[in-house]
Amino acid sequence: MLKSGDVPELNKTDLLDFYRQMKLIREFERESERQYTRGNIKGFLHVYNGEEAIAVGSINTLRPDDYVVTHYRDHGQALARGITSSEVMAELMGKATGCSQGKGGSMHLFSSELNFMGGYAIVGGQLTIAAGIGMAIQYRGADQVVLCFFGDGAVNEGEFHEAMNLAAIWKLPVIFFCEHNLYGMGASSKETLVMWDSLHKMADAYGMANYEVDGNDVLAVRGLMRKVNAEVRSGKGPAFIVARTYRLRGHSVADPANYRPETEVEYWTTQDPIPRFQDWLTDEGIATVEDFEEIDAAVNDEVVLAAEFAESSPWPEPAALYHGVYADRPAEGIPT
């Protein structure tokens, strides 16, 4: 990782907030797993354990009016963007107080106020949506950017190539960000992607700027994103970033991930982004044990309160089924 002198624009408060955000995502995901086993969260649950540095390092470089579009492993990005832990947990439980009013669940977190344009369950489906948002920005003559997350499994989808090609032709302000965690569900990228070890170079086919970064180093992600952000915002066209990372859990919490070699899991456990950053903060003399204890306690309290809020929240009313289908009001003649 960097030396503290390499990030002079960041002070202790900023750096500890990065730690806090990553820790919040990790503890939130652990609580969501507990709630899943209790039956309070239904359906599939895809947790973000191990990939926290990507969401925190990248989203913190955005402006409030920029856009984020992501995949179904979306809890981490939602929290990093500023959706409250209570709103996200309530959404996971399908409650009316959730960020999508209980209609989306784990894979469809959304906040129009924060320009967080949703998680999407269709693999690769968000890529073309990101291109569409980029086209709208360009049409309005604005200078916002769209940050679009997806996994390496989505690279084999047709939407990936369609969106990349269109964005390159029209120089759309989209940052395509691949979280390369080495697996698409249970299939190793070594067996499904011919360029798995140099994935970023696939963008060469579209004449697109491309980069690779250590996705478990929050400061490396942030540093690269600041550079790419500025280039894309200035009108130079889209960019493709591949971040090497690893999910510490299976594809979903129902996946024991027995297909992964023990030596591989052991190695990536040593690359866990949270203790790595914690060690760096300590080695650089920026933070103390007391600092971490204070943050950890506050995060634990927040997660407990989020679960209590979600459990005590009401279910959506039956009439809410008809709200927001085509317009933000009930259709005439529909019972309310």
Second form
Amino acid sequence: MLKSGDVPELNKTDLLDFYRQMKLIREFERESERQYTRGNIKGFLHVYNGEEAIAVGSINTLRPDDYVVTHYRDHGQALARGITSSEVMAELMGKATGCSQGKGGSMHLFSSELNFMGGYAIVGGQLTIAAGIGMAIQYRGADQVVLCFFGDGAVNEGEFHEAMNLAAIWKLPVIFFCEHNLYGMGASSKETLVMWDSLHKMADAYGMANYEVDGNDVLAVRGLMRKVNAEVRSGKGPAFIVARTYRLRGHSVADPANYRPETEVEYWTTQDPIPRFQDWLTDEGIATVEDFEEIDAAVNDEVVLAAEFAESSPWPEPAALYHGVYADRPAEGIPT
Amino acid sequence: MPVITYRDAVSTALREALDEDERIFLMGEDIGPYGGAFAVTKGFWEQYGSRRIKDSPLAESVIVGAGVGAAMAGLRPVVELMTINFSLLAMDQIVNHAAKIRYMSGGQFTIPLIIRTVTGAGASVGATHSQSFEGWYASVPGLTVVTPSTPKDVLGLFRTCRDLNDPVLFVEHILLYSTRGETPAPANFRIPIGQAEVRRTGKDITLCGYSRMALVAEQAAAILADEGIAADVIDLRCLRPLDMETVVNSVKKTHRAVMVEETTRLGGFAGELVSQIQEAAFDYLDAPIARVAGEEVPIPYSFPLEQLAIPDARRVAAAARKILNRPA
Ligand SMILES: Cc1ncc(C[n+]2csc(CCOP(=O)(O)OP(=O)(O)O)c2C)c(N)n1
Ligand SMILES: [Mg+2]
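To test you: the structure above is the form predicted on its own. What is the structure of the form predicted together with the partner chain?
What follows is the entire complex, opening with the chain shown before.
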């Protein structure tokens, strides 16, 4: 890992804020699983435990006018981008106050205000959309970037290839960011993805800059993203980042994940990004137990409040069923 | 009124769009130096350059997906899928993304995207290249599906679609590009979406179709006229939104109707029309509503077989006589 001297631009407040953000995601997911068991959250719930360093390390390097596009495992990125925990929790519960007004659910979080262009639940679907956002940036001659997240499973989809090739041939300002957690649902990538152990090299086929990073090391992710960000912003074309990480929970809360070897789970538990960062902060003499306790308490309060807000929020009005299908006209079939 | 071809109408509509709105760009396979598979964009690339005319890789999903992304980020792309047969490779982007992002985001993002494509059989290009899927797409809330049959409708409808803020599937017919028709001269001539056109009036029977089948219905009406049968001919022009009012009003007047479409009968769009007519005008009907549709086969290559597989005026006229109890 880095030494604190390697990141002189970060002071204690910044570093502790990274800790806070990761902890917020972890606690948010703990609460969302609890609310799922209580029946307040329905359908699919894909939690982000173990991958927090990726969202926090990367999204914090973006400008407010940059764009984020992601997949259905999107709570972490949404929170790191600044959608409030209350709005995300309300969305998970399908409430009118949710960040997608309860119309999207856990897998489809959006915020136009934050250029959070959505969570997408058709594996691979968002990659082509990210390429199009990159086209819009290029068309205007602007210097924003698009950060597009997806999993190792998505690399198998044709849309990955179509998007990578288009972005490369037209030098679009897109950072394709693969959260390589070794599984796509229950399928081990070792069995499904021929390049699983050197996934970043797939971008060689598109002549695209590519990097591998320890996805459980928030400062490593941040460091790499700062560099890649600057390059992509300067018009050098897209880049492919593969962050090696691990899903500490099942694919969704319905999945006990007992297809995974115990030793593998044990190993990755030792790589949990949050204790790792805590140890680093402690070893470097940056933070004390009291600092962590203070943050943990604040995070806990925030999550409790988010759940209370969501639970007490109203359902969407029945009439909302028909709202938002079209911009220009009412939906078909509205009862008269 | 000037007479132009259907192809010219599409080209003119696209040129106007490019000239009048800087947010509009075109993207598609071979729309650049090649000039488009149906020569619609001939000369565009030379005139507008590669920033506005994007000759894309052979990759339907990213053509539509990138159009969606660019639209979300504030542009107004007009993308081309060479034919509707290839739209199957982009169906995820059309159905799961373009049509749903506005709704799923609680109305935060709009998708002002036009997807131009080409439908239809009869060009002797075999089973994989002769299909008519526009009816499928019409079943998707969030989409607008437009099916012009004449140069006038192409111009009038495209101008309207250009200003919409929702994704549009603009479906041209492969056999119509060289057909000619009068187009009103005023540059602001527009046709609202969701407005069928009564192309001919008659009191005895309603013939209703869309895209090339509206023209076939019109030909059938001419045959019937010689036999003393006066038909209302309706061109739907748009499948979603769907103007049932015009159809139902006609049926209330004629009490008999034939629905004509190019795709297969089972699961076809005509079944929906029949259903809506009987819901709205059951008491007015003097006979079962007839359907003339494609045969339940992949479209064969061999010319005489292909002609058997798709409706023609003769068969539409026969269906009309049958429900009118007239001898052939
Ligand atoms: C096109 C498509 N096929 C299948 C699925 C079902 N599915 C949902 S998530 C998933 C696994 C994706 O794995 P990965 O991309 O690695 O993301 P992770 O869940 O590991 O974050 C599958 C198969 C889907 N949603 N979309
Ligand atoms: Mg995975």
